[in-house]
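Single chain ahead, written as structure tokens, the form predicted on its own.
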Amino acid sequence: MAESAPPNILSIRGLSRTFRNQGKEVRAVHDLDLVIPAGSFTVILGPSGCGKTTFLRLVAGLETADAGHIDFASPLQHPSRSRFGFMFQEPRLLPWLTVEENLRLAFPTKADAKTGEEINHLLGLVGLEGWKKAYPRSLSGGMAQRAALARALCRKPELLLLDEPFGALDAFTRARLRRDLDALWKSLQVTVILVTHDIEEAVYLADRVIRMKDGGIEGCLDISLPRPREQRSGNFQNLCRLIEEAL
């Protein structure tokens, strides 16, 4: 008997958002339809200005759509989980608070002894053991993004939204964090939507790559390569070239 498809965690229909810029209307997202299966890793790929970040902010409720519907159907129904965790392009850690204190602010309930245990666990997951008393100024760029990822996980989200989280990092740090994120996604079984303009990042991480252009979806490609993925393999490079040509 064939395995049944996973339930959808998110259904989007006719999503549109228009901004005014110097007196002109700019359609950032228009008439966008998309379904996100539970437990999947979806990457939204496209050049700067194509509407990727606006789309992600609409899903998170940080922007209000002009038209369309975003329906969130929780397949887990777990009372300790919130719907969303959001990670921005920059860490946005409060500089006057330690790493631990930054994370404590993200918890949905009043901090207690158990909160400290959960913070230690999260910092262990992202490779920041021993850094909870550190201030953001003492962290490297990669470490700060790890702390931001841990903060996004504090509410045990069902859907993790990542807005180009590694774009400002050097190539070595970016590659390492990709590997860590891939392993973390598999262990936590969380649904992820990641926005990027990096083709190799998309192929390395995604179950499915959604190509955006001018505020709409131009195409999609399922990625079925085994994990962890070898970026030097012929299949990996062929997929990168295929997407590059499509863009």
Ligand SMILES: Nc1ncnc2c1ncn2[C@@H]1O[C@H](COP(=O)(O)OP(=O)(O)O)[C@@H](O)[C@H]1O
Contents of the next structure:
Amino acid sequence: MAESAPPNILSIRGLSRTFRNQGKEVRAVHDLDLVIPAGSFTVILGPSGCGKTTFLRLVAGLETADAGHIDFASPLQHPSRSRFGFMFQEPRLLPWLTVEENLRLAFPTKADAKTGEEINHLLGLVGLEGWKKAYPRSLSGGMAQRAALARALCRKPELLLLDEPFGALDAFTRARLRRDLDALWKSLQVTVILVTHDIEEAVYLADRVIRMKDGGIEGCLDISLPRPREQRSGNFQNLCRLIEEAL
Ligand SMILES: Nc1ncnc2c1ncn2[C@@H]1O[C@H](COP(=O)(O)OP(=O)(O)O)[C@@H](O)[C@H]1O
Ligand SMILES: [Mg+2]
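I've shown you the form predicted on its own. Could you give me the structure of the form predicted in complex with the ligand?
Let's see the whole complex now, leading with the same chain.
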């Protein structure tokens, strides 16, 4: 019997946001429709300025839409959970606090022992065990992004929104974090929307790649290669080429 499709966690219709920039109207997001299946990994790919960040901010409620609807399929499952975890291109850790203290700020309850255990668990998940007493200045760029990912996961978000999270890292570190995120996504079964302008990153991580252009969706491609994906394989490279030609 065919497997039934997972329910949608999020349905977006007619989403629009215009900015006034130096006297000119900029349609950052325009009449955008999208559904996000629960547990899926969606990658939004597009050139700088096409509206990717504005789209993520609208989904997270950090920006107000001029028009359109964003509907969650269900009410929040538990008050200790959050709808969203957000991660940016820069780690945005507070430099005067340790890794542990940075994470503590993100928890709904403060200093109890359980929070301490959860912090250890999260740091283990992102490969930072042993680093909780470290200050951000002593972390490499990749480690700081790992800490930022752990912070985004503190409240067990239903939806993880990642805005070019590896964009500022060197190619080697980026490839390692990409592999670790792939494994983490599978083990946590969280729904992810990741924004990037890196085609290989998109093909490595996505169930579905959405190409954005001028605030709208230009095309979609489902990717069903088995995971973890082999970047040197012919199928992988063909998909990258297909997307590159379409952009
Ligand atoms: N707060 C803002 N005020 C004015 N213009 C903005 C603002 N945020 C984004 N824009 C404009 O909207 C467009 C899309 O920006 P953005 O969503 O940041 O694109 P991307 O993340 O794809 O690079 C750009 O032209 C940008 O200058
Ligand atoms: Mg952006």
